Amino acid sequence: MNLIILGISSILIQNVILSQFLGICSYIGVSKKSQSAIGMGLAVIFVILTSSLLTFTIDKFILYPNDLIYMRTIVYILVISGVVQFVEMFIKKAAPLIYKMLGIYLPLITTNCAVLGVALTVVAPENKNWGYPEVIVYSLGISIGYTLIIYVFSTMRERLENSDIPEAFKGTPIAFITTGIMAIAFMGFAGLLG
């Protein structure tokens, strides 16, 4: 039951974009078309899940036992960049159209603070009792929440392109306003588990 609550909470309540405001760069940059949003979402799911499992394992068996916790950030960034390179090579080979659509945003997953945020959250002191099941559920939940929001937002942006919006609000301003309204709406989910 705790894993179900953790999964729902990480998708809806602790949403990495709407409540933690991490990963906004790729969120705004890739969400203009729903196809590129889905491609980015799938890449982020793989990167977050893989990198959080790898960093959790490295932390548990190497960094923490050897009192090297001060090396977390640099080690995590190296692991994340390696995973992103793998994903980039795979997408370039398997789906060249999506690779072209994602453009510069695919390698920018390396610097996506959402990926590093999840890696740091799973080893945070308040989560010291977590094992692999919790890490997997949390990582999947956060990345599915990211994908859900970027896809929903991309469909909204496609409709906003054809809407009558005042000139001052076109483009990024209306994108941030819409994101703010979505964040307020998602705050309502906090009552589900409270």
Second form
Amino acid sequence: MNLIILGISSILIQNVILSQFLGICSYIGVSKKSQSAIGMGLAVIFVILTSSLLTFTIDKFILYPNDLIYMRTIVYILVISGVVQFVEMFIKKAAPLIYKMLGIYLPLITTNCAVLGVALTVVAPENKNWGYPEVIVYSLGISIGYTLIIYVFSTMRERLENSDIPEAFKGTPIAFITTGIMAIAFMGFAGLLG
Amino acid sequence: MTKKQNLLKGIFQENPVFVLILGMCPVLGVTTSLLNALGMGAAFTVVLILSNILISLIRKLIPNDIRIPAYIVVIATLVTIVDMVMNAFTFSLYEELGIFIPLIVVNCVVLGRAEAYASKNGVVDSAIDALGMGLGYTIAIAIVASIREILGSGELLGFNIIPFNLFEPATIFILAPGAFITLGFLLALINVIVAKRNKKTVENK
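What about the form predicted in complex with its partner chain, after the form predicted on its own?
Time for the whole complex; same chain goes first.
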């Protein structure tokens, strides 16, 4: 039951973009077309899940027993860029069609702060009693939340293209204001779990 | 380009936040109060200056093919040092900034300056470039934070600054949506200023 609550709260309430402000660069950059938003979302789900499981394992069996937790940032960023590289090679061989669709988004994920953010959150002091089930649910929830928001926003942005916006607000400013209004709507979910 | 122009370009023409729109996560995440923003700006500037100096020093030793991983390792090491120093000396600020300190590693501005400037220029020029960019970043997040703190809590650096309770603070500005809305309006303002200046230079010609 706790796992279900954690899942729902990581998708809707602690949404990675609207309330934690992680992954904003890719959110603004890739949300111009809904097709590419979905591609980026799928790649992010895959990378967040794989890399947070890997970093969690490394933390549990290597860094923590040897008192090396101050090395987290360095180790994690190397693991993440390794995972991204590996995922890219794997998809290229196994599913060339998906590779063609994701193509340029894959290398970009290394510098997506949502990935490092999730990897650091699952080992944060306040979550120290988390095991593998919680880590899997949380990383899936966060990345699904990311995909949901970036897709919803890309459909709005396609409509914004055709609407009459004051010259100064065109492009990024109106994108941020729209996101703000969406964030107000999502604040309502905070009452969902009482 | 003189040294002064090199310093000023990071603050005005190439401001990383308002003009280049890079490294936006902390701009939204830590700007709930001016104090947090200044702390974040200081940590960010220190990392940026040290990484530009180090990368400029070793730029001829790094093989071209693996330069990006090498830069990331240098930056991650510096961030770890700053993280530990802040944990030891400014603990309450460290708690407030939380995850955004280690996330300086993936801030596009730091890697961007390493790749675009420090890998091609001398040590002194790279340090000046980093100082300008760091100041530009700090000023930008301080502006966003001041607006949010004044409108959201009616205070600045913890002092009540609204005379005679002229307006009731709107809490939404220190919550998440306020960050997006403030930044949207600021970017629109920058667009207006840039458009006016461009028009003026065209008329002068």
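Numbering follows the first chain given and starts at 1. The structure displayed is predicted, hence computed values, not measured ones. Heads up, when I say rigid core I mean the largest set of C-alphas that superpose within 1.5 Å between the two forms.
- When the rigid core is held fixed, the Cα atom of residue 91 travels 2 angstroms or more between these two forms.
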